[in-house]
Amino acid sequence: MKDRRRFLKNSGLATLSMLVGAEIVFASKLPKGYLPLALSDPETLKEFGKMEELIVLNDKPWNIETPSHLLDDKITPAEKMFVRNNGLVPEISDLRTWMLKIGGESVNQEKTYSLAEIKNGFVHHTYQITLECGGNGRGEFYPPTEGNQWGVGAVSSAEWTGIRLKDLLQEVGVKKNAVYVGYHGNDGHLSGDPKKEAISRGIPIAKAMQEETLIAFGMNGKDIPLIHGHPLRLVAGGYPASVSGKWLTGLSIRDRIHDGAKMESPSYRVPCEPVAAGVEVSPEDMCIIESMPVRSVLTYPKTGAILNLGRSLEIRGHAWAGELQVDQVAYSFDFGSTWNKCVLDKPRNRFAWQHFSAKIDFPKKGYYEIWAKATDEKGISQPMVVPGWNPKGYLNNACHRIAVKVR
């Protein structure tokens, strides 16, 4: 597969156009070493252990979306998990040399752990944790915003195994003035500059001390796949997935909000107060995203399904609500005029998504849309249309909908 990619990258424009099957418009503007997505998708997805139905949005860095009907599993398998990277995927050779360094202004003693010391020196915990990109749903905002134009598939809920971050912090000792825990990873900056970090975000100290916040080394009963952060990553459910740093090599215990790469405004921030669509917002008027909003996704049937009149249709899906629990999910097939409750399961543990289902009988032949709307334990529901616009296209939790034809 690597040989194939090398061949393609070394091919001339005429060869690439022939393989694509059409003239590559603006071929002269292709970045050096860039491989058109039409040629890179299948081999790349196989190399990453992904199903070919996943959608490659970007390859510098890799960003891969999962179509909603492939999210039907209660626990998301590795081959169906979305990918959101900010830098270059590292090459991992000798795990014996992998080290995790703990430092910062608010740690009592700086200390470095080997991978073996992490695995053997602390109690292991396993939780199912939902991770969602802050930009999930960005493609629906208008006017459009910059960034990967995600549909609804930048979310997963895998089973993670590791040690509690709080156990590690308690061992090294955290000072009373601790405010934030920033992470550092081994992913390379897109520029290739070794002095720059691709991303270095973090979480408030209270979030770091939650029972379910993990330094994980296992996913779904196996080692974490490389594309998802092998051999170590942070997993902090309920917050945007960008706080769950991959390829973890360091943690900084800060006496202030962490100031690493992608912590600066407007990255992973939204206006502190609502703004009109398309307006510019000053950096000081942007607030860091913490708990994600309530959301749901229909995973069965696949949009475009056709069924015979008189046959009941079973729908399925998942719902989640950041730091909160989902209280109810309802569906509508009359464009939101009326709503009917779904059967909603309790979460397996905190930060796991909740499964919902319902049976629908249609009154006559024709075209229908099924809408799903989740409500959290504070009574906040998903909006039926795209919520307030923001410059980076974050936090779109509008109702998911699929199309069905009855014949």
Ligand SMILES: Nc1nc2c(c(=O)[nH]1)N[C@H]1C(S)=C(S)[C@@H](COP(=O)(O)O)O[C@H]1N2
Second form
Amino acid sequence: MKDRRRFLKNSGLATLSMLVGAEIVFASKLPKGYLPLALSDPETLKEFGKMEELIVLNDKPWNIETPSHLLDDKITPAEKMFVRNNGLVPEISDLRTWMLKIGGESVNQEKTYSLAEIKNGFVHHTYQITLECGGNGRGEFYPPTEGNQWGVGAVSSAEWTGIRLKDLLQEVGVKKNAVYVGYHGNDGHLSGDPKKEAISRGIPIAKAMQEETLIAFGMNGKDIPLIHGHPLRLVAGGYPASVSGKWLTGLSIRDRIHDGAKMESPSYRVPCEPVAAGVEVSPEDMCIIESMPVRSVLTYPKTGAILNLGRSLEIRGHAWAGELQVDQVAYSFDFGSTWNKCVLDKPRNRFAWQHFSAKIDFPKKGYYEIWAKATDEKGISQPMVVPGWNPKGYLNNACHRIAVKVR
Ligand SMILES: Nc1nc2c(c(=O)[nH]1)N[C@H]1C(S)=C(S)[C@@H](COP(=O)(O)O)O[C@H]1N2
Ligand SMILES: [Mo]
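Return the form predicted together with this ligand of this protein as a structure block, the form predicted on its own having already been given.
The complete assembly is shown below, putting the previous chain first.
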């Protein structure tokens, strides 16, 4: 990866122009070693195995969003999966020395597992798990909140294979006073300080004991790609994806709520009670995000599509509701005046998103917006407008909207 960047940076003008596909006007003014933007993003995306259409929001650390129309697959392929990093992607050389250390106040006996012991010592399970970043949709909050300005594409639903965390916890033995499991990964802190962790979050012990909570080594039938946590990753669906620790090297069984990096307020917390937009909220009034709210995304057609009058349009998308199931998805093409039900599939398993579709017949030529609204099994629906402002811009589950023209 680095070699490629070095190669590009040292390339002569002719090579660069050829790669950009046009003459670089003002090339004489290019600072030495500067990589034209047209090259840096697509090239890095390719190096990470990502499609060029994904959107790089940040490169230090890498944060990459998926445009909604690329989420059309029922199971998200690796090349279309969003990336959210808090630190530096580790360089992994020798998997034979990779260790997973189980410790913490509430473990009966500290134990260290090699990768082979993890893979060979326990039964394997595969689940489709939807992972949504707590900050998905942040870009719409006003006043704006700091952090990656995600649109709707910080979500994925891949098939994860691994061992149940609960099987491993049973083997090491968990004391009665255990309340939380914290994770540790070996991605570097942005400061470069080796003593600091980039992120070390976790889950309540009951969540750790769920059947679908995995220590995963596989994704979509292959090894987990490096950028998504190779060789081991904690995968816990329904909660913000920040609890699904990548590059897993340790687990701490805690007798208190885990206090690792980004567990503290305001990270991944929202005001326990709603607040007015823009106010300051004191740490004791902020609560840790657990189950994510109901949400849906329209994945077909792509916004801007032009259709012919007289042909019905099939719309498609997915809906999910944290730890709950989605009960219903409705669509509107008259700005929310009337709603019709979509056909909604059952999830493949708990914590997998649900596919929906509908056929629309437009009454006449012109501009339309298609809105989608999901309702969870408790009867809670997505809001039409951006919901409760919060200091870090989490949990915007407002209805997704796309625009089409009929001619
Ligand atoms: N070790 C480690 N695990 C991590 C992170 C990280 O920066 N380091 N980011 C978390 C966050 S905030 C999210 S949203 C998901 C993103 O997963 P993905 O990059 O595989 O899509 O990973 C989570 N696990
Ligand atoms: Mo996240």
